[in-house]
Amino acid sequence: MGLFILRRIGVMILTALCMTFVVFFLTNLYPKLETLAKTQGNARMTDAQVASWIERNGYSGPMILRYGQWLGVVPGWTRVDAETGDLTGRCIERTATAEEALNAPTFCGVFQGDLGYSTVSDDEVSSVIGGRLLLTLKLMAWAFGVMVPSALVVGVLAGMREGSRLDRSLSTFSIASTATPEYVSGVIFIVLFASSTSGISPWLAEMGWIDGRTLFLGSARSAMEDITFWNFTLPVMTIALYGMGYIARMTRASMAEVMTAQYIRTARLKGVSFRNIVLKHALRNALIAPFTVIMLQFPWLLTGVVIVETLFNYNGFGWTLVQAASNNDIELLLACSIVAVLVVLITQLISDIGYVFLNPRIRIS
C-alpha cells in the first residue's frame, strides 16, 4: 500500500507541472500579456510600448524560465531602472526600500508560498484566494452533506426493487434533476420560493404563515458573512439537485446488480431477511462503483458552482475564477488552476485508496 501511495504521489506531481505549464503557457501568449499592458498602461500605446512594458515587467523572458520564476525554482528576475536607478524584480517587493531591495530573496514562488500580486487589485493573491475558497467550502461542504446521502438513498431504494413502480419513480426523478442544468433549477426556485410576486412566497405570507414577503432569499450575499437557513438553502438546493441525480443512478445500477448475485439469492434461500440481506450483504458491494462518482463530485463542486454563485451573488471560488479569466487577472488566474489541480489530484488518490479498501479483491501490482 506505501508504495503504491508513493508511485500516486509521483504521477500526481507530474501531472501537477504539466497542467500547471499548460495553463501558464495559455495565460502567457502575447495576444494575453498585450492586453493586460494596455489595460494596466494606456489603450492606445504603441507596439513599440507594449514591448517596453512587457520587458519592464519581466515578461519577456523564455516560457520555460518564466515558469520556473513562477514556480520558485529558478531565481527571480531583476532590472535596473535606467531612469531612476532602482532596483525591481519579481521577488522585491513594490514597496521595498533600497535596501531592502538589495536584500530581498532570491527565490520567490509558487514552492515558496509567494502566489505574487492581483494585476487588477494589487492584493496578494494568497490572501484573495483563501478567503474565497473558504466561501465555497462552505457551501460545498453543505452541498455535500444534501447531495450525497439522499442520491444513496435514491438510488439504494430503486435498486432493491428493479422493474418496480418505486423504481421507476425514482429513476425518472433522477434523470431530470440530472438533465435539468443548474441556471434552470436555480431560477425556478427563486420563482418559486423567493418572489414576492410569483410562487408559493405570496400565497404563505398572505395565509400569515411566514413572517417576510418571501419563504427563502433569493440571494446568498448575506450568507457570506452569516449563513442561515433562509439565506443558504437555495444555491444549497440547486447543487445538490443536478448533482445527486448522477450519483443516484450509479447507485441503482450497482445495487440492481448485487442483487441478483449468487450469494444474495443463497441468502434468500436461507431465510435471511430481506432487510438483513440489503444491509449486511449487498449495500458494501454496490457502493464500490459510486464510490469513485462521489469522490469525483468535490472537483465538480470546487470548479463547478460558478453558474450557482454568479446566479444568488455568492462571492466564492468559481465566482473569482470567471473574475480572473474576464480581467485577465494572470496571477490570480493560475493560483485558481493550482487550487483547482490540486483538488482533482488528492480526490483521485483518496477515490484510489478507498476503492481498495472497499474491495479487498483489487490486487496492487
Second form
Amino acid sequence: MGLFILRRIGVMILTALCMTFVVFFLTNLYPKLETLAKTQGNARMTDAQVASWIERNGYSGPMILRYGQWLGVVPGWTRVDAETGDLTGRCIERTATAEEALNAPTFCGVFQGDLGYSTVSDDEVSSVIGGRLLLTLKLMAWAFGVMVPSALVVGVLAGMREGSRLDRSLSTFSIASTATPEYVSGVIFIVLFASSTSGISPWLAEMGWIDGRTLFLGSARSAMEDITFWNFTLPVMTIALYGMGYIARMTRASMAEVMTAQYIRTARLKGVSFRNIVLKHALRNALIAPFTVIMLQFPWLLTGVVIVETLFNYNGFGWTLVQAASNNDIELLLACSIVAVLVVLITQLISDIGYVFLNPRIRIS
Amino acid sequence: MELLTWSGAMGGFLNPILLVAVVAFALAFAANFVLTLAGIQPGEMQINPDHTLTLQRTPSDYALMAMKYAVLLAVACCCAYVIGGLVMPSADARGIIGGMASRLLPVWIGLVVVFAVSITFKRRLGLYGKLFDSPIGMVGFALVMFWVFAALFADMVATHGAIDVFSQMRNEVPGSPVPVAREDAYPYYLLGGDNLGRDVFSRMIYGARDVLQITPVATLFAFMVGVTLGLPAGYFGGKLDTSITFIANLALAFPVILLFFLLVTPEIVAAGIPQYMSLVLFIFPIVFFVVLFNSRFHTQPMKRNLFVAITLVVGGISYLSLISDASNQDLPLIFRLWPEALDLFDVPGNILIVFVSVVFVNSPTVFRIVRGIVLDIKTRDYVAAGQTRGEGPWYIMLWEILPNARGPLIVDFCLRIGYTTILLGTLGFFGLGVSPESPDWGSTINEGRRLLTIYPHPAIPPALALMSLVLGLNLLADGLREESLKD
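What would the structure be for the form predicted in complex with its partner chain, given that what you showed me was the form predicted on its own?
So here's everything in the complex, that chain up top.
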C-alpha cells in the first residue's frame, strides 16, 4: 500500500512538472513576449526595441533555463545596466536600492514561494491569488454541497427499481442536465428568475410575494462580501446542475448493478423490507463507484467555475484566470495554472487511494 | 405593420387548450406525488380463481392517466401550431411560432421522409433500424436530424443573412416588423434583433450550420487518433502502453478551460502552434487507413498496393494542403514548402486552432475507452483463434477486435459529438470562437448575455438550440446503448 502511494505521488510530481512546463512554454512564446513588451513599454515599439526590452527584462535565453528560474532550481538572472551601472535581476525588487540589490537571494521561484509579479493588478501574484481562491472555495463548497447529495438521491432512487417509471423519469432528467452546460443553464436561470422584465419575477413582484424587483440577483458581485440566498442561489445552482446528471447516472448504474446481486436476492427472500434492503444492504456498496466519479468532478467543476464566475461577475479564481489570459498577464496565468493542475492531480490521487480503501476486493489482490 | 403575436390567429383557440393541458399535467403530477408519498401504489393485475384477470384502478392510476392525456394534448397543440403555421395565409395570422414553422418547411419534409423510410425498412437496417424500436432513441434522433436538416437547408430556412444589419432593429422584441428598406427582405424579425440589429432567428439557423460543420468532423478525427493509438497500446501492452498512457493522462489532467485559454489566442496562432499540432494530429487518419488496408489485403499485393496508393495520394495531398499555407509568410519554413498550385485549400488559422484544440481535448478520452475495450476483448477465444491461424497483430486489432468493439464506440461517438458541441460553445462563450462575426451558438450566447436582464431574447434561442442538440445526441446515444445491449 505504501509503495502504491509512493509510486502514485512520483507519477503525480512528474505529471505536474510536465504540465507546468507546457504551460510555461505556451505562455512564454515569442509572440506573447512581444505583446507583453508592447503593453508594458510602448505600443509603437519597433522590432529592435521589443527585442532589447525582452533582453533587458530577462525573457531571453533558452526556454528550459527560464523554466528552471521560474521553478527556483536555476539561479535567477541578473544584469548590470551598461549605462547607469544599476543591477537588475529576477530576484531583485523593482524599487530596491543598490544595496538591497546586491543582497538579493540567488534563487527565487515557485519552490521559494515566489510566484512573481502580476503586471495587470500591479501587485505580487501570491497576494492577488489568495483572496480570489478563498472566494472560489466558497462557491465550490456550496456547489458541491448541493450537487453531491441531490445527485446521490436521484441516482439511488432511479437505480433501486431499474426500468420503473420513476427510474425512467429521473434518468431523463439526468440526461437533460448533462446536456445543459453552465453557460446555457446560467442564461436560462437569469432570464427566468433574475430579470425584471421577463420570467417569473415581474409576476411575483406584482403579487407582492417578493420584496425586491427580482426573485434572485443575476450578479453575484455582492456575494463576495456577504453571501445571501438572494445573490448566491443562481451561481450555485448553475454549477450544480451540470455536474449532477453525470454523478446521478453513475450512481444509478452502480445501484442497479448492486440490486441484481445475489446477497440482495437473499435478503429479499428472507423477507427484509424493501426500504431496509435499499438503506442497509445496497446503499453502502452502491456508493463506492460514485466516489471516484465525484472526486474526478473537481477538474470539471473548474471549467464550470470559470464560466459561472464570468457570467455572474464573481471575482474569484476563475474570473482571475480569464482576466490573466485575456490581458496576457504571464506570471498570474502561470500561478493560476499551478493551482488548476494541483487541484486536478490531488483529486486524482485521493480518488485512487480512496477507491483502494473503500473497496476491500482491490486491497486483497 | 404591427408586432406579431406568438401564436397569431390560432392563439385564441389553441392557447387556452395548451394552458388547460399544462395545468392538468401539473395537478396530476402533484396528485401522483402526494399519492405515492401516502403509499398508494398503482393497481396490480390479479388472477382470479376462474383464470380471468382483474385490474383494479387506484387513484394513483387515474393521476397517471391524467398526466398521459395532458401530455398528449400538449403535443397535439404543438403540432397544431406547426400545421397552422403552414396553412395560414398571412404572416399576421401565423404569428411567430407559425412563421417559424412555415420557414422550417424543408426541415419538416426531411424529417417526415427520413422517419417514413427508416420505419418502413427498419428490419433491414441493422442497429440503425433497431433505434426505431426505442421511443427515447427516436426522440433523440428526431432532435438531431432537426438540426442537421436546419443546417443543410439554412439558406431556405433563414429569413435574413447571418450578418445582415438593420440598425433600427437593435434589441427589438420578437415579431418586430422590419422597416421596408429592402423590398425582397422578409418583413419581420421573428425572434427579434440582437444588439447590432441582426436577426436572431437567422443567426440561430446559420449557427447550426457552423456548429455541425465542425463538431462531427472534429469528433471523427479524435476517434481516429484515439483508435490508432489505443489499439496497439491495449493489444501489445508493455512499455508502449505505459508511455502512451502517461501522455494521455497528461493531456487529460489539463483543465480544459486552461488549455483553451492557452491555445486559442492570436499570439499562439502567430507562433504557428496550430500548424505543428495539426502536423501531428492529422497524420493519424492516414496511418489508420494505410494500416487498415495493408493488413486486410496483405495476401493480395495488387489490391493492397492499389488501396494503399489511393489512401496515400488522397490523404497525403489533403494532409499537405491542410497543414501548409505557402502564401502566409509568418509561418515557419516547413509549412511553406508545399507548392501553392497543389495546395487545394487553406484553413484559416483561427478555425484550425479551434478544430485542433477540440480534437486534442477529446482524443485522450477516446484512447482510454479504446484501450479498455481492447484489454477486455483480447482475452476472447476468437482472438486466440486468429492468433493460432497466424493472423498478424494489426489484422487482429483492426479486423477482429475493432468490429467487435463497435457498439460502445458508436454510443460514445454520439455522446462525444454532444460534448464537443458543448466545448465549442464554451470557446464561443469566452470569445475564443471561430470568428467574432460568426453566428455559432456559443458566440451568440456570449453577445446576448451582456444585456441579458433587460433584453433576454437574443441569448435564449441559441442557448435552447445548443441544449436541444446536445440533449438529442445524448438521448440518441442512450437509445443506441439500450438497443445494442439487446443483441
